[in-house]
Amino acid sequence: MNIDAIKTAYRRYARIYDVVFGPIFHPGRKTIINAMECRPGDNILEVGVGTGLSLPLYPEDVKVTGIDISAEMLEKARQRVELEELNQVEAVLEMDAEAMRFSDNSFDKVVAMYVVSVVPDPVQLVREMSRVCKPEGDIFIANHFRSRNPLLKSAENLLAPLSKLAGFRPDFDLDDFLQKTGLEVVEMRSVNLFGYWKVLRCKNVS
């Protein structure tokens, strides 16, 4: 996976993303935002905001900034913010999540929905999420991780060579991810179809 491959994949997805992936991932979006327990005035960063499908779900009394690497996806997000008058959205910015242009300790909560298996370097992504999140703030991750079911795991391994074309890693391993990032998971939930995706709530201890 590299930035060019990601941009190419999501340039293809931009027109159809809401129709194809909107309903599939919607339960996970609702679950993660409910789990965030947003408080009035919370400053929230959503990494990999895409077309902004999650933005209407945030309470009106928080401040949300969304970033993404795909200009085409962000154009859809900006249209959504304008058409739905989402006043809680402060900005939707084109930015590399592995090298964010935010100061340290800028956000109360940082969330990445369906992103960690997409970026070139998931460890660097988490490092940046931790840096811009306030100490003892919350980091939330929703993602597919490699199944522990032997048959599904074999199928995911077979699909792994197609990562660049698909725009994500189908064989992304949870234990390996947690070991390398050092994330302190305080809660884990299964979401979406067949519970195939996980929502992680982590305490920012850096």
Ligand SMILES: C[S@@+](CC[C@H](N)C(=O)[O-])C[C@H]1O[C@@H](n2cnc3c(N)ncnc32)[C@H](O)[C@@H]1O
Second form
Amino acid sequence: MNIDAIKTAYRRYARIYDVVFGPIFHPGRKTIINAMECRPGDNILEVGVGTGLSLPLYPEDVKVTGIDISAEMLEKARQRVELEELNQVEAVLEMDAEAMRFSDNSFDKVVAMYVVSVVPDPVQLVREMSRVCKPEGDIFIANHFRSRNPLLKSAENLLAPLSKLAGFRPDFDLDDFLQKTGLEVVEMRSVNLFGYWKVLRCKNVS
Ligand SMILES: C[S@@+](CC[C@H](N)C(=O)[O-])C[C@H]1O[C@@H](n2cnc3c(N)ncnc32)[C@H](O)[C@@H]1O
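What I would like now is the form predicted in complex with this ligand, since the data block earlier showed the form predicted on its own; can you produce it?
Full assembly next; the chain just shown is listed first.
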């Protein structure tokens, strides 16, 4: 997986993304935003915001910045912000989440929905999320992680070579991810179809 392959995959997905990945991932988006326990005035960063399907779910009294590497996905997000008059959205910016232009300790909460198994370097992504999050802040992650069910695990292993084409890694391992990033999970919930995805609330590790 590299940035060019990701941009190509999401350039292709942008037109159909909401139909294909809208409803199936939506329970997880709602769960994670509830788990964020947003407070009035919270400054929130969503990395890999995509077409902005999550943006209408944020309360009106927070400030949300969304970033993404795909211009085509962001164009859809900008249209949504305008059409739905989402005043809680401060900005929607084209930016690599692995090398963000924000200063240290800028945000109260940083969230990645269905992104950590998509980026080229998930450890660098978490390092950056951690850097821009205030030390007392929280990091939230929704993602599919490799199944512990032997049958599903074999299917995911078979699909792994298609990662580049699909734009995500089906065999992304939770324990390995936590060990490499040093993230400390304080809460974990299963979400979406068959509870196949997880929502994690983590302490900032910076
Ligand atoms: C599976 S989509 C998830 C979109 C959205 N969060 C949702 O809930 O539907 C993954 C998104 O991550 C973005 N992405 C991948 N690598 C990125 C990077 N390095 N920096 C910023 N965004 C990235 C992709 O362009 C894509 O929009």
